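Encoded as C-alpha cells, the following chain is the form predicted on its own, with no partner shown.
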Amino acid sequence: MKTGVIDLSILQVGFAMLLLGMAGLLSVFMQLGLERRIAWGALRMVLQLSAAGLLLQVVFELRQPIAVAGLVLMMTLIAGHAASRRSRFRYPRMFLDAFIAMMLGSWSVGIFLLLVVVQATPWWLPQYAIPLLGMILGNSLDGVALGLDRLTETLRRDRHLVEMKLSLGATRWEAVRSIVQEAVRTGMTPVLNSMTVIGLVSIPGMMTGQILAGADPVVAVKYQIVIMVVIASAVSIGTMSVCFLGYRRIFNKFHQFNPRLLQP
C-alpha cells in the first residue's frame, strides 16, 4: 500500500475555509446572529492549532521527557479550567477538583496505554505520548464537564430534598448518592453512545488519520479499539472522581449541607 500524506497548501486550506464562510452567510441570511461567533471561533481555531503545531515541532525535536511532561501538564491544566468553566453553578475550588479528576483519569490510563499496550521505546516518546494523551484529555474534559454541571445543578435544584434526607438521619453520602450516580451517568453518556455507533455511523479521527497516512485499515482498527477502550476508562475515572470530590465540597465534616456555596 502506498504510504505518505498528501500535503495541503495554504490555498487548499483557504478553499476549506470558504465553507465556513458559507455558514456565516447563512447566519446573516437567516438572522441567526452567529456570524461573529463563527468568525471568532475560526480565528481562535487557526491561531491555537498553529501555535500547537509549532510547539509540538519543538517538543518532537527536543525528545526530552521533561518537555513532554511539561506540555502534558499544561494541557491538563487547560482542560481542567475548561471543564470547570462549563458548569452553570460554581463552588470554591471547582477548578482544583476538575484538574485532579482529569489528572487521575487521563494520566493513569494514558501511562498504562504507553507502557503496557503501545510499548514504545522510550515509553514517553512524544510522537505517541502527546497525541494519545491529548485524545484522552479531550474526551475526559467532556465527561468531567457534563458530570460537574449535572451534579451542581441538581444539588442546587433539589437542595430541599437533600436537607430532608439529612434531617431524617442520612449521612451526606446517603443524601446525595442518587444525585452523584445520575451525574456520573450523564458524564459517561457521550462516550458510551460513541462506542455503540463507531464504525457504523462514523469513522473516528485517529482511524481516519492513520488510513490517510497510508496505514493498513486493520492496523488502524486495532489502534482505534484500544483508544476507545482507554477513553471510556479515563472518562469513567475522571467523572466519578470529580463528582465525588465535588459533593464533598458542599458538605462539611459534620455532614451539614451548604447550598449557598453553589453560585451561578
Second form
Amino acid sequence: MKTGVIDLSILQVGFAMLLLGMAGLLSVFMQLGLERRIAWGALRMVLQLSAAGLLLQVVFELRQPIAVAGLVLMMTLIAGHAASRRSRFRYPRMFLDAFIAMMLGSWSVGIFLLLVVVQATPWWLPQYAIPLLGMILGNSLDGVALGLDRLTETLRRDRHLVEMKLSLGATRWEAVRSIVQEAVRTGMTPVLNSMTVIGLVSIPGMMTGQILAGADPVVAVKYQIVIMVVIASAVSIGTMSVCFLGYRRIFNKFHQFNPRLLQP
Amino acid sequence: MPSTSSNSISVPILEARNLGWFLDDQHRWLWRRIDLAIHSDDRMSLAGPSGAGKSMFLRALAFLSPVAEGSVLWNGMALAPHVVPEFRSRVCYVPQRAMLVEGTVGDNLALPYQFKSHSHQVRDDSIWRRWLQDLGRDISFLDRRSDELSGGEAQIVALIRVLQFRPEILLLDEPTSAMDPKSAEAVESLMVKQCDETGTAFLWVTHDERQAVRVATTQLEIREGEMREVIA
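Please give the corresponding structure for the form predicted together with the partner chain, as opposed to the form predicted on its own shown earlier.
In what comes next, the whole complex appears, and the chain from above leads the way.
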C-alpha cells in the first residue's frame, strides 16, 4: 500500500490552506460575508478529518470485527442524523427513519460488495470495509436527505389534496403514491445524473485517489464501476426505504393523515 | 341527545358515540360528549358560530381525523383499519373549499375510479352531463381546466364527484357557500332530489337558516362545545 504514495508534509497541507485563505480575503473584499463560514467550515473539516484519521489508524491496527462494526454503526448514526437535519419539515422520529433507511441501503449493499466483489481476507478488513462503507453512506445520505425533504415538503404543501383523496375512499398509499414517487425520484436524481457524466466531466474522488496512490488506471476504473453500481443501489434502497417509513409515520393504519406532525 | 324520530329502532348507518375533540394547543375541549345517529333518508342540518368545530365534527364522522374520545360506528360496527377506505367511499365528506386535482373537470369526476374502493363501480358519464345540464352548464364544462374554475364551480364538481356514487351519507360542509344564489338554489334542489331517489342521508353544515329549513327535517347546532337540536 505504501509504495508510490508521496507523503505530504504539514507545510504542504498548509500551502493548500492558503488557497482557502485567498477565498476568504476575496469574500472580505467583495463584502460577501462568507469569510466566517469559510473559516468555520475549514476548521471543522480539518478537525473532523484528523479525528477520522486517528480513529482509522486505531481501528486498522486493532483488526477487530467489533471495532469495524462499531465504527460503521457510528458513521451510520451520524449520517442518519445529518439526513434528518437537512429537511425543512420534520416529524417525530424522523432521525430513526433516516437511520434505518441508511442502514438497510448501505449495509446490505456494502456487505454484498465486501463479500462478493472485493473478497478481502478477512472480508471485513478495515482498510476496505470502512472507506467503502463511508463512500456508500456519504452518497446515500444525499439521496435520503433529498427524498425526505421532498416528501415532507410536498405532503405539507399538498395536504388538502391528500386529504381530498382520502375522503374519496383512497387508501393512504393511493393518496400519497404520486408524492412518494416524486420524492424517490428526487432523491435518486443526483446519483443518476452523476452516472451519465462520470469520466466525461468528472473523475471521481476515489479514482483520483487511487491513481494518485499509484494504482493502474484500469484497476481504478474497475473499482469505480463497482462503486458507482453499489452507490446507485444503496441510494435507491435508502431513498425508497426512508420515503416508505416516513409515509407510515405521517399516516396511521386507519388511513388518517396527520400533517400537523410536520413542523418546520 | 338528538336523534331522528322516524326509524330510530333500526341500526343507524352512522353513529357517533360520546365523541370529543380536544384542542391540544389550547388545552380545552372543542366539543365533547356528542351522540348522533344517522339513518338512511335522514335530512340534517348543522349550524353554529364560526370556530365551534362544525368542520371538525364532520371530519371526525368521516374518520379523517382521530378523536380524543368516543367512537364512530358504521352499521353498528367499529371501523377496522382495512374497511376505512370503503367506509369513506360510502360516507362522503365534502369540504367547504373544494379541492380539485390538476386537469379537466372530467378528470376530476373520474378521479375516484382510480381508487380500489370505487374500482367496482361503472363509470357513467351521462349522469355527469345530465346533472351539469340541470345546473345550467353545457357539456364543454367537462373540458374546463380545474384551475380556471371559480370557487362555486369547483364546489359543483366536488359535489357531483361524490353524488355519482349514490353514497349512504353525505357530510357537507357549507357546500354552496361560494355559489351565486341561483346556482346555490339549483344545486340544493338537485342534491335533495338525488338524495330522495337514492335514500342518501345527509348532514349539511350551513349558516343560512332558510337553507337549513329548506333542506333539513332535523336541525342541529353546535354551541359552546355541545350539540343540540334546534326546535323552530
